[in-house]
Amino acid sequence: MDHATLRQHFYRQLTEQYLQGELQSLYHWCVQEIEGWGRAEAYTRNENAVAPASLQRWEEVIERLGKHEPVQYIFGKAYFHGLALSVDPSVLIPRPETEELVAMVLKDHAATRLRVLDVGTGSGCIALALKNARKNWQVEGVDVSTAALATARRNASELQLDVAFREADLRDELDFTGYDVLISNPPYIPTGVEDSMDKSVLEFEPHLALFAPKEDPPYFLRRVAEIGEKCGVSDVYLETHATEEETLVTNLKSAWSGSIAVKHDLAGRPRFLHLERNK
C-alpha cells in the first residue's frame, strides 16, 4: 500500500465519525506523529510504500479514532501556548480557550514579579505556560488528583520549568496566603447536559475535572473566590461555562468583596471572570 491509498483508507474508515475538516486535521496530526512528516511533505510522498510497522500503527490509530478516543490521548501529547505537553486520561486535554485565559493574565501583569497559584492544575498547562513566559514569577499548581499531579510534574521535568505541584482539595480549609494571583479552570460543567457533549469528551476525559456538583454548580468557582478573598490575593482569574454569567457573578459576590469583570473569548462568549481586589 502506498501513502495515497492509505490516506483514502483513513478518510473512508472515519468519514461517518468526523466532519471533513476534523478528518483533515486528524490525518495531518497522525502523519506527523507516525511518519514524522509535515503537512506539505505528506502530499509529496503519495507513491511511497507504507512500511509494515507504520501500517500496523496506522490501523491501530484508525480503530481508536473510530471509537472517538481523542488523538491527544492516542499519542500522549497536546500543544498549549507553544508547549508540547504529555497528556493521558487522568487530565483534561488543554483547550484553546484556556490559552486565552493565560494570555489575559500575561497581558494584565506584563512586568510584575508575582507569586501565582494554578488551582485545579491538571496537566499543569496553565502553570507551565505562565512560567515559560515569565521566568521571574514563582508559579505553583495544586490539584486533588494524584494521577494528574504526576502528569503535571512529568511535564515540568520534561520542559525544565521550575513549577512546584502539590495536592489540595477545594472542599478542605486551605491557606493560600502569600499568593498574588489565583488562576483556575475548575470543574464547571453542570450535570444534565451530557447529551449535548462530544462523545470523545464524555467517554474519555476525566469527569472529576469536568463536572460541577449537581446540587451547587458554581461551587468550585465560588470556592476559589472565597479562598482568594480570605487569603488576600489581588486577582483571581476563572474560566467558566460561558452561560448564565450574570447569575454566576451574583453568586460570586457573596464570596468576593472586590470587582468582578466578565471577559469574552475570541468567539464572543462570556467565558472568563476577572476578580480584582479593590485598591
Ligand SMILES: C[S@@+](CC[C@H](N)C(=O)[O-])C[C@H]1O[C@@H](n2cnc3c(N)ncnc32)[C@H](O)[C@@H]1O
Contents of the next structure:
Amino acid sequence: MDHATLRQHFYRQLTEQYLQGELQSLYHWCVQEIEGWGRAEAYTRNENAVAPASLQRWEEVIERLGKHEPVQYIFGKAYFHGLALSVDPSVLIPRPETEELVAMVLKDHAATRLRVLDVGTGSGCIALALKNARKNWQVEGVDVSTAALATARRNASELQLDVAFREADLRDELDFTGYDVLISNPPYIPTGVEDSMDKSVLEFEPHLALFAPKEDPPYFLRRVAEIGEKCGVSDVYLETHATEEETLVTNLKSAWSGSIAVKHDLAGRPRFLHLERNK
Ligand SMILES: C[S@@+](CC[C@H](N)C(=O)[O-])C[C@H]1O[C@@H](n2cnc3c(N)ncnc32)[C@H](O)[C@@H]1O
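For comparison with the form predicted alone, kindly provide the form predicted together with the named molecule.
Below is the whole assembly, all chains and molecules, this chain first.
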C-alpha cells in the first residue's frame, strides 16, 4: 500500500467520528509521529510504500481514534505555549484557552521577580510555561494527584526547567504564604452536564481534573481565592467557564476582599478571573 492509499483509508475509516478539518489535523499529527514527516513532506511521499511496521502502527492508531481516544494520549504528547509536554490519562490535556491565561499573567507582570504557585497543576503546563518565559521567577506547582505530579516532574526534567511540584489538597487547610501570585485552572465543570460533553473528554480525561463538587460547582475556584486571601498573595488568576459570571463574582466576593475582574478569551467568552489585592 502507498501513502496516498493509506491517507484515503484513514479518512474513510474515521469520517463518521470526525469533521473534515479535524481529520486533516489528526492525519498530520499521525504522519508526524509515525513517519516523522511534516505537512509538506507528507505530500511529496504519496507514492512511497508504507513500511509493514508503520502500517501496523497506523492501523492501531486508527482503531484508537475511532474510539475517540485523544491523539495526545495515543502519542503521549501535547503542545502548550511553545513547549512539548508528555501527557497521559492521569493529566488533563492542556487547552489553548489556558495558554491565554498564561499570556495574561506574563503581560501583567513583565520583569519583576515573582513567586508563583500553580494550583491543580496537572501536567505542569502552566507552571512550566511561566518558568520558561520568566527564568528569574520562582515557580512551583501543587496537585492532589500523585500520578499527575509524576508527569509534571517528568516534564520539568525533560524540559530542564527548575520547577518544584508537591502534593496538596485544596480541601485541606493550606498555607501558601510567601507566594505573590496564585494561578489555577481548577476542576469547574458541574456534574450533570455529561450528556453535552465530547466522548473524547468524558471517556478519556481524568474526572478528578474535570468535575467540581455537584452541590457547589464554584467550590475549587473559591478555595483558591480563600487561600490566596488568607496567605496575602497580591494576585489570583483563575480559569473557568463562567457562563454566569455575575453569580461567580458574587460567590467569590465572600472569599476575596480585593477587586475581581472578569476577562474574556479570544472567542469573546467570559473565561478568566483576575483577583487583585487592593493597593
Ligand atoms: C482542570 S485540571 C488543570 C490541569 C492543568 N493545570 C491545566 O491547566 O491543564 C485541574 C487539576 O486540579 C487537580 N485537582 C483536583 N482536585 C484537587 C484538589 N482537591 N486539590 C488539588 N488539586 C486538585 C486535578 O488533579 C487536575 O490536575
